[in-house]
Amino acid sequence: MAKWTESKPDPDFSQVLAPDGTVDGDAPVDEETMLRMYETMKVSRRYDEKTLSLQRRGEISILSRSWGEEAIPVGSAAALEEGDWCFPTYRQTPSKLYWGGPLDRSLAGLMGHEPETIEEHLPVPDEEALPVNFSPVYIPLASNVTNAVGSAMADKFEDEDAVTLSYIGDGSSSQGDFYEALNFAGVFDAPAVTICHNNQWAISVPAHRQTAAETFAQKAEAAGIPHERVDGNDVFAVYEATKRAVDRARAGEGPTLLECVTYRVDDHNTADDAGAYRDESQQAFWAERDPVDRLEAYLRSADLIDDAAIEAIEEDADERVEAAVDRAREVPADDPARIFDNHLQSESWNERHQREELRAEQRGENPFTDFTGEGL
């Protein structure tokens, strides 16, 4: 199989933190926020390492990691405020970790447990509820953007002072849901910020083979929405651009699309082998722009961390992840019938039928005996 080569993106994007960790001027966030960003990235890296080992041992079936793209979810999440909403996909776990999202619940979900079972066995007390509202992680492509814009429109109609943030991949921006969501957001001035992870690859297809558009940001023009292009490996630039967009939305000035330019250093997921189709000659270029190393270099130069502090942060991340794995493993096996919980307000005939089919299968009988809703 011939291997694809990505087209290196034009560096016509905003940047604050240079690849060597230097900043021209002042950092856009205070010291506490910088350290929180760094600690979140470190926890995310440890989480990614641990979940990969769990997948290799068969405790997790499939996994998509945030490795190398952490600046986008962390920088953007830091621009939100209490009461705002976030609609992530599978590559933005660090956005929830930034706001204190429990690792054990995320791990239990990856282990295949139903949300209802997780809620019962790993409850979060009301006083520990996250200040930002997070939807469940979306797997279907682009559907989270339509839901996010709908949520933002509802907040606007109810005069709520909330902003909704959602994420999409560069490949997913070819989905109809994406265009429909942007169109509604533009027409109704929805307080919605959409972030496109342009990591150069839609599984095995490079960005320049997905679209004839010069940038993914310009896809917003057809919807009449402002757009901006940002260095996605620069956590400060992502924060600044998202903050501008969030402030615009909160002021009633409508939605924004941000394209964060990064690179998928990892396989698409654990069922993928990028080495089979991808020319890896650009790996060294992107390794020099690693978002964690860049922020760490800046924090060192500003005397905010040193070797001892980094070691302490890494030890804390390791302990938190290991403890979360232990708690997640204690969640008991799910009752398969829980799949029907909380889907509909009342029970329909076809749901009763499906429940009977499940029971028949659990008894070792042929479940496909009746498709009319009668006779079971």
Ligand SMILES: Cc1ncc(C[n+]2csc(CCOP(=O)(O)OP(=O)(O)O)c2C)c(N)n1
Given for the second form:
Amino acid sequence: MAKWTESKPDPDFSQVLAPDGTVDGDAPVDEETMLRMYETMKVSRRYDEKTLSLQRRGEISILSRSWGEEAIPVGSAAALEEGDWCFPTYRQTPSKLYWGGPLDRSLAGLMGHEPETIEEHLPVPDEEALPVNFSPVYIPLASNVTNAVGSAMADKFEDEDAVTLSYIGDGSSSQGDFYEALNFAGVFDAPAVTICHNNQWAISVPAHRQTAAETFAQKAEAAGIPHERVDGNDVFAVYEATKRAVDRARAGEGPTLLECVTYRVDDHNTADDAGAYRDESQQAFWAERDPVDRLEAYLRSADLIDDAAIEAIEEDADERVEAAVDRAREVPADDPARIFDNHLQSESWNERHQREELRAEQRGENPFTDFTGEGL
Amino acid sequence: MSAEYPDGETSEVNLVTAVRDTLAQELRRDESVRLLGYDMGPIGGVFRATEGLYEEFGENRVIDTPLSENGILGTAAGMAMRGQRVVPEIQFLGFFYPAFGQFMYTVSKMHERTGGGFEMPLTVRVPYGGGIKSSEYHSESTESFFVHTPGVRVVCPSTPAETKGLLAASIRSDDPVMFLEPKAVYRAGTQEVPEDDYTLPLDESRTVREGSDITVLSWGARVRHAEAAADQVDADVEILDLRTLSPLPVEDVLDSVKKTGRCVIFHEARRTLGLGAELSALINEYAIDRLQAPIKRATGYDVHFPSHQTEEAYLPDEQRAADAIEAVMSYEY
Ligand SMILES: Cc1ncc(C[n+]2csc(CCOP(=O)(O)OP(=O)(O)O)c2C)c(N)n1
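To complete the pair, please output the form predicted in complex with the ligand; the form predicted on its own was given just before.
After this comes the whole thing, all chains and molecules, with the earlier chain placed first.
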């Protein structure tokens, strides 16, 4: 069977942390931030491992993971500040983890619970609200980017100094919504930073089938907005570039598109089999550029961690994930009538009636016996 | 109805294989047939409905595109205007929405607005419907949007043999066709399907079983639940698989309801302005004096398709169909 070929990306992107974990000069973040970046990536890995095993056991239906791409969500999220906004897709769980996002709620979502059930059984008290605001994860590709630009426009019109960050995949940058979003961002000088994960694959379709442009960053040219290309496996480079873009946006200087060059190490999702369409010999090349190993090497050489510290961080990650799984598992089965919740603010005949029908069905009664419209 | 199945060799295939085999047959038969969509290359689509076709027919006949539904539909329309017979694939019905612009502006209207000057021979293949416990937007059954649009056919098979005849007819038709593939039954069972070419009419229903007490109108993945319900109730049930949702096989529907005097419409889409609403209105307009009971609609509810823990409560199953049949049977004026 013909397999798509892929090319190693041109290393014409900015890099701070070399693949061997060395940094030329100073690291761009303080020690506390570095450790938080590292811990977040470790928790994310553990979460990815655990969710995969839950998927295999049938507790979760379908799953797309962040493995190998963690530097992008973590490095970029670290450049945000309190009050900023973030519009993620399914591959940026680590952004939210970085800001303290609760794992149990994400797990309960993967387990197929209704959002109302999750809210009821795993509530987040006001005092634990995250400093950075997160939209729900988007499934329809690229629709988050237009919303994010709208969010940024709202801040601009209201004279707020918040910045909105959103993410898109290389494949999703082919969607009309993406171009439309960039165009609006440019016209309205919106404080919007858009990050393209160029992980080189959109399910089975390679990046060179998405665009004939040399880079994804270039797509910003037509919208008249600045763009940069960075090493997406280098958490410091992602941080630095995002920070520049965020600072510019906050200073009223408008939007930026960043392309972060990385590789989707894993299958697209648990229903996919990447070996069927791509040449997996690239894996070794990318394993040497693993974002977690890279940061770990740096932290070791800077004497910020040692074997014992790493072990402690891993144990802690493990405990956090296990505890979250336990809490998510305790969420009781959804009341089926939940499906009617939160559609409209007021009641309607149809809604009342259909709720009644469902209740009757659940009690084993016949829901079709109303022949007058007056109820069962 | 006239199911014209050819004699000769048959092979036992499931619905998704019937799709694949028919696409291969049509690609071989007519040089102008082209498939386009993303993930059609080496993996042959996320449901493997185009498996092997890229290898057999090459990248200019089985075209892997950028990830853009509106781009796919718009370029398909342009190709169709230039004499190609195009079969775009949209990965899930819930991701058709970005393509609505091209669907409304060109696909459904170009033929009419040019006084018949431009043909639009394209068949949009879309896996549709729930029951696979997937994530958001992977379970839509919004066929009403398409049925509500003039200038397009909407076709929905429920068996492998129908799939072959209806898909071939759709591809050969000069009209744009929305071909809705009930993915819950892609691999749910097999059937002997003739190996030779055949087409089935694009405006007739299939009588799944004849009966004298009540008509059940259904389509897609729900047909098998209608059959199970018919086995369970104390009534002689006639089941029509509409299979062509637009234009509707009105005569088939009216003939059946006039014969039985009762009707249940059974679909998984939301109820309000779901296709059941139209069917019920038609029967009221043209057969009210033959009705012995009100028509009931056993459907999904007027909600967004729920999370996978609750989707079973949403989806109408054989029990819901049986309840509706029994309620209608028990009604007396
Ligand atoms: C509008 C829309 N079309 C199709 C899909 C189905 N789908 C989900 S992920 C995906 C591939 C996305 O690739 P890319 O944008 O490169 O992101 P990656 O998964 O590689 O991070 C597709 C086609 C979808 N979710 N939304």
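Positions refer to the first chain, counted from 1. Note that the coordinates shown come from a computational prediction; the quantities given were computed from them, not determined experimentally. Rigid core (definition): largest C-alpha set, two forms, superposition within 1.5 Å.
CA of Leu63, rigid core aligned, shift of 2 Å or more between the two forms:
Leu63 C-alpha, core-superposed: shift of less than 2 Å.
Return yes or no for Asp341: a CA shift of at least 2 Å between the two forms, with the rigid core superposed?
It does shift by 2 Å or more.
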